[in-house]
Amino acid sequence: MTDPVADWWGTAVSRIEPNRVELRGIPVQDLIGTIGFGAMIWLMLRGERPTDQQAHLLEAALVAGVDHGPHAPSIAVARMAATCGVGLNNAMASAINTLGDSHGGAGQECVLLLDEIRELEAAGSKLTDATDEVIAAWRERGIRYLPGFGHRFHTRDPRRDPLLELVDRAVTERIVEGGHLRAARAVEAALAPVPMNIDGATAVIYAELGFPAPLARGLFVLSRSVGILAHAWEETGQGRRNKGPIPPSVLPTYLG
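Single chain structure for the sequence just listed, the form predicted alone:
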């Protein structure tokens, strides 16, 4: 017989009782000092421990997305909020809340793009035909920039190659299957000379590791939170106040 009160927040993620803390069924004292943070993220999301190779690949993606400087809205907002005296928690929350569809959501969208290609492949289409069909469908929806490809700042994202090299190695070692990697490279070939960017490369990793598309965004949020914290903390220590988004010597264009 169920207890409607105890079932209110029923969860398999954690078990908390007096003198007892279990995470995914494992006593926390058995995890402290024995598991890395990337593997801990995997355990909490998936309910099982990753292999060392899976954890290494996940951590590589998380490391790659940590920071992209004040060019990124999330980092700029973190620094600006910190100068308003709101404290680290509010500065971080303000920055994280900017990670929406246009900034932070490309990884999730890229996984969905690659999933569509793989579905057509599974139905019997050739990879190139499936790629062309999906790209055309996305273009018809008015999507000008395909998520995960091209970059407004880099002609070639320096994070792309090392990430894809790790995926290539993981495919060779049969850690991942490689279908999403093949689909991403097919899109890149179709869009040439526009290269894959970090959102595309990390989308490949998350998808190859079996994370559904929404978690590609969630994992990016975890990754970028590290850079957000570092920038907010640095700005807090510089003692500046109300440092707005543009220097005071630059007046916004009046459109009236």
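Can you give me the structure for the form predicted in complex with a further copy of the same chain, which would complement the form predicted alone we have just seen?
Next up is only this chain, free of partner chains and other molecules.
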């Protein structure tokens, strides 16, 4: 491309021409009705269609993360924003915007942690040694809670087991290789009795499926957006106006 505008705004994601829409090189009419939404996410991010088994595993991770209740800041923000006279898209944006390093980035960080272990393994370390070394290095950087392990509410996160069972099966069926799963289990063993949480289990899936670490956050945003929309919409139906964090009946005490 020699046109400066075409170059500056060039993309391999989509190609739009009059009466033609191609997504990752595929005419959109060949996708509508023939590809599931999870597979479409994969196609748009990776440039190729997944197999059915890959799409199934991805969708399991996306399903698992949709919501964790209104005490999570993202959900609370969605609900409050929805009462302030803005569009649903704006309420969703305020909420998604809070999925930062500590609220939405644990999966991304966990992939990086597992990647480091796998690199040491690839360089010849035994898995347990590699795991101990990486954990020690992260601790040294002042990181108290390793991303993907332990939970404020759950002594055992109910989403861990079904997700890991799916990965186990996918390893057996040679859909994924299993290296990140083994690394995650090694970390879990080293941290016992602190178990893997939703961020850890989904990080394993995303990494096993070949997504780079930053997309673990991106995929989590797509997943949590569903809960964000559901809560914003429910709140809209309740008719409150400028909902704050403190119940009105408690407000007089708070205001003094």
